[in-house]
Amino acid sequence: MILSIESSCDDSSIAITRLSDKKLLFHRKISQEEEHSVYGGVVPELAARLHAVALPKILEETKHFFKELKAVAVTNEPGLAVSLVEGVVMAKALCVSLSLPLLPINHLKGHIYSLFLEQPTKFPMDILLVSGGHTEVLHVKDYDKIEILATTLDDSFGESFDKVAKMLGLGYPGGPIVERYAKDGDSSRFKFTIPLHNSPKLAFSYSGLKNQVRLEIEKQQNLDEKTKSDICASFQKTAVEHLMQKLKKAYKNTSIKNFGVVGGASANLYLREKLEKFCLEKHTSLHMAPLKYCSDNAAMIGRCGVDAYKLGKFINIGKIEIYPKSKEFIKV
């Protein structure tokens, strides 16, 4: 079995995955949403202190698996440096005390593997990764060959939802709150401009849209619940349409056998609906992680760790480093 640890941001999580059949035998996550919500976003130092309390608490529940462990997998990039440290220090301590090899795992690669929990991989696959810090279109050939086809020029898809929620005073995390408000809103009330609408560039941008929302909020004399819902609905419609326009441009003359969507923001049901329609029109198989495994979790790190173990991606515990920004993927 592999014990996996995820602590890249504000979720403390540990999982146990069986090597032979990829079966998820244990998974627990402790969220820090309540503690960070009062600040409207993640406070790195607070996140680190909470990881230091939560991770040992979860680890205590896995002790009966220790004798059957073959390796420890841990997220070491990308993420908040102070948060990553907590998971990596625990992983190193476990490897020393249990005489186990260590597997460093890229957090974004972990999200890709959230599509394959308890099942084989289906590479090659094109993937839309949408999270609080990333918006990328990837072409994944195998574990080692991942090309970035498009990325964001500024804010990410998920980050823009968080910022809109904060501007409206709705709370944190913003993604699910904005989506909930949008369900009761009129998406045609506010005419936000779709970013890079006339640009031939295959890229994403959300800073301008975020600014449009800010200006609209400032114009409102009565920011009642109905207006908040209409702003959320109009924003969500525009944010998703921007994604879909660029995806349609990227694959206008290209066929795709398998297309996946991963990352915390991939739990947005409005986005999923649009992607289902897109893939249906392209005669493409759409792959989505279960909703409970879209956000950061150790189950995806463990599933990625299974393939890393079989490929021998071990590292000396004295040489593992932390990379706040991802260094592995190839941009083309």
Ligand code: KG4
Second form
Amino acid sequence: MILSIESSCDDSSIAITRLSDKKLLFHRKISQEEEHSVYGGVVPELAARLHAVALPKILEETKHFFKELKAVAVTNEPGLAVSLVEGVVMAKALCVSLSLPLLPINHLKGHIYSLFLEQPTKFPMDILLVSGGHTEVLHVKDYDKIEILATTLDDSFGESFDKVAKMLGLGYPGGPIVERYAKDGDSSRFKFTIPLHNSPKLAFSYSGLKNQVRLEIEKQQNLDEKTKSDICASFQKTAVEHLMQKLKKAYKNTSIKNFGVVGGASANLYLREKLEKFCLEKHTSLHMAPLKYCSDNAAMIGRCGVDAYKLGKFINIGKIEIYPKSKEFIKV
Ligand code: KG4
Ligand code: ZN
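Right, the form predicted alone is done, so what does the form predicted in complex with this ligand look like?
Zooming out: every chain and molecule, the one shown earlier first.
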């Protein structure tokens, strides 16, 4: 079995995954959303302190698996440095005390493997990764070969939901709240411009859209619940339309073998609906992670760890480093 640890942002999570059949045997996650919501976003120093309390608490529940462990997998990039450190230090201590090898795991690769928690691995696959820190279109050939086809020039897709929610005073994390408000809203009331609409660039940009929303909020005399819903619906429609326009551009003349969507924001049902239509038109199958594994979790890190173990991706505990920015993928 593999014990995996995830602490890259504001979720403390540990999982146990069986190597022989990749089965998830244990998974627990303690989210810090409530603690950060008063600040309207993640406070790194607070996140680190909360990980230091939550991780040992979860680890306690996994003790009966210790004798059967073959390795420890831990997220070491990308993420908040002070948060990553908490998981990595715990992983190192476990490796020393239980004489186990260490597997460093890229968090974004972990998100990709969330697709294979309940279905077999399928490569090559094209992936849309939408989270709080990333908006990327990836071509994944295998564990080691991942090309970035498009990325964001500024804010990420999930981050723009968080910022809109903050501006409307709706709380944190913004994604699920904005989606909920948007459900009852009129998406045609506010006409936001689709970012990079006329640009040939294969890239994303969300900071301009966020500013359009800010200006619209400032114009409102009465920011009642109906107006908030209409702003959320109009924003969500534009944010998703931007994604869809660039995806259509990226794959205009190419067929897609398999298409997957991952990351915390892939839980957005409006986005899922649009992707379903896109994949139907492209005659490709759409792969989506179960909703409970979209946001950060150690189950996906453990599943990725199984492949890392089989490929022998071990690192000396004295050599593991923390990379706040992903160093692994290749830009094409
Ligand atoms: O993958 P994740 O849990 O953490 C990072 O790796 O960043 O993603 C969290 C992000 C947050 O920005 C959150 O607001 C967004 O995903 N998110 C959503 C939804 N659920 C979570 N964004 C849009 N719609 C949602 N339903
Ligand atoms: Zn994530």
